[in-house]
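Just the one chain here, laid out as structure tokens, in the form predicted on its own.
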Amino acid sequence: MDRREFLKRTAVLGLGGAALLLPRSVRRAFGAGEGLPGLAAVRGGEPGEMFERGVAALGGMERFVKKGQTVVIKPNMSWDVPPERGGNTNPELVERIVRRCLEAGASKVYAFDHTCDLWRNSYRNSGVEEAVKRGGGVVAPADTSGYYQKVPLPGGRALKETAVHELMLECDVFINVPVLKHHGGAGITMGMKNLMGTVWNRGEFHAKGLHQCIADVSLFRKPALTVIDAYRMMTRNGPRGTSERDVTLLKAQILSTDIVAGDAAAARIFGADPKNVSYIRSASEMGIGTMDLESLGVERIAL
């Protein structure tokens, strides 16, 4: 799918899509409380400055990051390919995030995520692995089951509990960094299917319904911010994508305080309705987020 392509299918949903980041006057419709918008759409420049904007946007890294804080990144990084593949988070993007997390006080700052391909050789091919560290944060492995812990999930559906990582039993805040792109199982992957790399057993995900439990999963810990990259949108083959040809360069990026929301938002970014996304729609349902992106507060970005 090549950007004419993108623009003509994302037209027919309306404000969606395309229209989130088509270049015009910002928006914004508050959310109740803080008087701050919960999702900011940002597009036409480099994954680092897109994060700045978009995080200025919601209030700053003082909104989410306290001076003593431990965070864990989730970046994905579960597959041996090259950034330019799009298969995984644009390193630009983590280092930025590593960065400004520590500048804003954080003790530390952590990333891992439990592969698909080879542990050592996705960190290091990916380029996410020396961009946390060029950031000054520290990589963690998550390649054998003494890292997960066992969790109840009550109110799933159907994973009524899981393994997760234990940084995410130990970190005081938890910040999303999926990137948005086609899988063959799900149809899209972003930010509430990025946390599949946070359990140990991703097999009983398929054996017991894999949008369910996307959904149940999210119920867990949900982050206190997702930051979705669509700076390379892998649009076909995914989730590891077979070469270049598979990626449209579009220059997007979706912050959100809300995962739902987050999603729903790169889902039409996508060409997708994001009520024909199932664990979208059961998330909503369960009240994990909204897909009302207007009740949220949505602030529009162009560069």
Contents of the next structure:
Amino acid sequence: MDRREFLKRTAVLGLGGAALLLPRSVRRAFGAGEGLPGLAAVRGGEPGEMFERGVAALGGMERFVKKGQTVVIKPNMSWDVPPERGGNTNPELVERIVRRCLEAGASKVYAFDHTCDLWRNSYRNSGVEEAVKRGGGVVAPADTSGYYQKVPLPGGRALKETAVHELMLECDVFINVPVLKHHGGAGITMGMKNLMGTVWNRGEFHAKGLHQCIADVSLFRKPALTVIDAYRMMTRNGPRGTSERDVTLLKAQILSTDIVAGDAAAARIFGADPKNVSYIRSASEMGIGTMDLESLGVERIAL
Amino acid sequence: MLFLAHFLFRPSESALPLLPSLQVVPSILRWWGGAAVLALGALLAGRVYCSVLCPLGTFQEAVWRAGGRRLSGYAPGSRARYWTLALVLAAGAAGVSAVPALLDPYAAFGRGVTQLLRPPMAGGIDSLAGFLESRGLYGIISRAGRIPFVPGLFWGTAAFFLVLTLWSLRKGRPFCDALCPVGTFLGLFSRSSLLSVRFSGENCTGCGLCGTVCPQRCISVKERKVDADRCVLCLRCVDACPGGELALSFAPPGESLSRRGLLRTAAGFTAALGLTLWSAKKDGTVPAGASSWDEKLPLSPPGSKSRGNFTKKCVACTACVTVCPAGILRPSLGEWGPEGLFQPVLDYGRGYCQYGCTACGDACPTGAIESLEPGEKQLVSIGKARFLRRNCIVRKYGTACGACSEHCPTQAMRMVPFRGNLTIPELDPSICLGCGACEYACPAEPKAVTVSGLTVHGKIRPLSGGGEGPTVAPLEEFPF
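Having seen the form predicted on its own, the form predicted in complex with the partner chain:
Next comes the full complex, this chain leading.
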């Protein structure tokens, strides 16, 4: 332990101790999250409504967003397909999250994605751009390397460094909002795979081993909250899909403070054992999060 | 100005795409009747087209006026323009599109704007956007995007416009007068046009003012005549004449439809008709793709039907290059052979053809790329992918990939079980559009999938399940 590390730890312990002396209501407002569940699973409602119930069960939006903070929301809006195709995150859900962040006192809410199809078309036709604006947020482009900054990934097994979008470095709060769907290469895509849209060099992931790179990039910045949209779930021909027939109207949503646990729960909904999804297994071994849902505390909500 | 805007910005849902269809060469290429309409127009009102509609003519006149130089009066018409017209007609008939493409004033103007003006403008917009974004202001203005830089085309265009600018400063409208095949073609009819500028009475003092303001230098004060085959009806002389001697007037009956005029008209029609019938004739080539992995045939945009149709009708105005949102269209440098120089070609090194996009066909003024509905376009196969398994990452390194299949809009590249949990792509050529998404996305070096063009575009079988909705199966209980 060097001097810097020692000071850092002392400060954290000191603050933690101080926090314990505060009344419970104040602690909750500061996000200690004690006694609150770490994962909420919701089913049977509309996307916005399911989010409301889920986030309330996790202690409200105030647990994640404090007054004056800047928030980055990372939806999936990677494909030039309309919302009915389930290729991108549900716009209604994104709009609701943006709104709740601002209501919780966020000073600014940004959303971006390094898209696969042409960014302008994907932002527009996914309906997400419009949804972010309706909610009061700002949509940022992510289509040129100028927006990205190189960061080290200490502990990465296949990826030692990568360039991430500048907003990922600048924001106070990061909220990950993927969609659950089939993926030809990775099997299933959800929380961690969605982070591939925060980096510049996507091709490198494929070249260096997709699963391990997905786990490695999750080391960079753990989202305060991961909201996995499973309202429409693409069950085949993913991640782009060829028609609405590839989609099942499932009406479900997972909210998790732990990205690995969120993916593990979503994998089960998709019908897979998380242990068989390599990036989930790797991430759990690397200590990024846990596959053990019950250790987090799970709230199950049916509407 | 409208044409400037047309080439500078990306006109999408505006009425601007109508503009190029008013242009002579594009409209003849699109529909042979265009030639007849324009010839009739010239019979009626002379070369008014040159001063009102032609962007290159307007450019020259603007340069000349900005220079403020008075001209020296009458100069006889050059012979060179007839040779130019003959050369263009002959080259057009022989299928050497480069000649008409280089001399068509509309296309030349288009290249000038996209090659010389647009890059600095886009650079300016992008740096302004960058400045705002560095202050956290996203989305105030959007970036203009880059179009491919082709050195030969850039320098050629720069040289053309430099010469033309210097020449125009001194001589008014030198291209219109001495070279332009369109102007010369219209001149064949405007000689006997109904409406023209002429000396009306006996008030001429011979002051010669009219001659100094005529950019075509076609007014002879000595002979008291205006060369109607060169006059573009800019009416500058009418404004300048102190005695009101020069006026726009209708020809007296009998004079306009002279025998010679009629003969000339008939000859012009025949030539135009011959050329356009020739270019409308069906393309006899058979569908063919590349015969080996190494051979890669160039790709023409969806809607261009075949290599033959495309190279014959394209005037290399670069309108499609400007509007392509993916930036994958670039002027060719020999892919279509020397005769198709600068006619655009698809370049999948920069991106791929977007599934729902029909921008190039909507922008094309000549019908070289026909405008397609998205539904039609999504069935047109412009090329075929070739998958080389031994280059594939999945096989080479035993790791998951699937980037090609991810991007494939029709799932012609489909992931099928390989070893263990791994999946590997499998190609179904019958639903491959040749859009290049797989080639662009493939991270392997060398590429495991490349796309080669089809000399005649094909059609894929319609994908099933277009109109059907999703499976409705709400989650009944949580599986954890």
